[in-house]
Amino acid sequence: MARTAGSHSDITGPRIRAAALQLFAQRGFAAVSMRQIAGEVGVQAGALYNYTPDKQSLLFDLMQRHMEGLLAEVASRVMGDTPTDRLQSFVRFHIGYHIDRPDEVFIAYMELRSLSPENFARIETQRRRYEDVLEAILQDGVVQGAFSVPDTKIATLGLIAMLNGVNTWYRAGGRLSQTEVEGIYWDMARQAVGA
């Protein structure tokens, strides 16, 4: 499909996709048309076609944008020589990734339902993917006598629920800091699985 004359793809498209990341997390992907996000960004809303075939497409890229960097930040930066650090090192991980990228997880949590049918295969597959981390860590920690969980499954599923309530609450400049949260949150990782 042509660009409009004028227009700069590697400008435009990105800023298109933050726009449409602000105004679904603040609204809701149902709430927010073409003609929303096509004015955030100061163009006409059959300018954002040049760019996407739709909204469903465009809340699928960011989503999909989301889960590939987080998938692979997390194959560089999960490490340790014994279950306990790597359990560590992911509760860290992931309250680090996901505190700078709050409208992300918002969306990719609370905007699963507005997903076609294929498109949300394809993000669940890639939510699997992560969650297997995190549950090849506990599996790992059970077999050596390190972690005490009854079902690795529910505890990754668990400890990940608990490690995203920190985007709910969390504020830089706040009473902790980011390190300290860190902290607390692998106090309570460790806890639970028996560490």
Contents of the next structure:
Protein chains: 2
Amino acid sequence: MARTAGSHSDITGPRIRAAALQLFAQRGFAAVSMRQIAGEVGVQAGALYNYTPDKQSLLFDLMQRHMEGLLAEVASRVMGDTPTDRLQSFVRFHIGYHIDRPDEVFIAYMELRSLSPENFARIETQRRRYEDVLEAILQDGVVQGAFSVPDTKIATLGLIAMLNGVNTWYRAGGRLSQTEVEGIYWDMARQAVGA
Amino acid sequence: MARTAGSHSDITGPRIRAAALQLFAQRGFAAVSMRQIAGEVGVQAGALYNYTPDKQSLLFDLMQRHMEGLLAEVASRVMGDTPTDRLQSFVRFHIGYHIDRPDEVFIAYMELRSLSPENFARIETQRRRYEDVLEAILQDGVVQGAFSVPDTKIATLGLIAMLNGVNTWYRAGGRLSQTEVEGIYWDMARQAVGA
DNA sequence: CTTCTATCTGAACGACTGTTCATATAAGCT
DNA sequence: AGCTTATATGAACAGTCGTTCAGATAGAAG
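Now that the form predicted alone has been shown, please provide the structure of the form predicted together with a further copy of the same chain.
Now the full complex is given, and it begins with the chain already shown.
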């Protein structure tokens, strides 16, 4: 669908991000060319540079948006009076949010090495802020005697790694519903921290 | 260190694999050129083709060797009379083996998409065989009433994902020794399966 | 209807890609 | 000593890469 010159700015921008997201997730940042992205949008490669200064910024933009959405949502979705309740809401939120965005998650955790040093540092800061949300819950639980966790930092990383594993196998319409998956992982997480 | 023609076959082969391993892990398969690998070895790019038919085979060779070593080792290192003992030996083995080979692990779990379809299928078969070792332990434990696991397949994937997470943060000489890390993860794994 | 401006094309840039191959070299064998 | 053969060079191939830019085009503004 060859695009003619003129007035498609508001449409083309999101379409470029969507195409880049899908291609980066599927083949990897380095393996995807600007021409392939442009082709997916129905535009010549040069047109992309009306929307991004370069390929690196396109990747960073995708990651940045994902992390900001994640942080904004987790803040409003983690709730409960006890650490156990808050942990459960965190686990269920994490799984649900990630299951809905497999491509974003894949890129955010796999293309960190493709970021420039400055961009890497910025994303890493946001990621650590997300981990801190979980660690605060675990620390609360330890202080209140609700959890049995020898090292909250490692438990945080271990739990998140376990939850992220969902994206390696979950496919919508598979054997298990999202709610069932949430329940199974919540059971494992609850037991892992000795709640 | 420019190489002169002649007789370095037995040395150059392993050096090429070592260089490719490190570069693929650091920058990703698609982002590494044959010339960069050759440069690391101190050889011209053309010389690589005395050792591999093409770049794809070089990647597959690295993965294949890793998976074969993993399968051979796990068979001899998982032991114990009870499912709990066997689970513990699996967890400790997995962490120890993976901690010692961060680059291999990184590639094996991240560059699957860079494999040709046939090569992908072969590696995937080996990986499933490794997962089956753990799942067999979990099934044993469920049958004997030692574990509380609603879905052994998912528990397998969840546990392996959790254990693999070690490689995202563990660095030799850090705050925790390998044995301490094994202990912490074993605690979490044991509790996660309700042992 | 004309002018302005955002948007896109299409060609071009130099650099780099994986791979091939004729040629040179050095070690091992006789 | 010469001869053979494995091993490496270095140039070349056709293709792709990210990025730039002059020029074409179309919708919005006057």
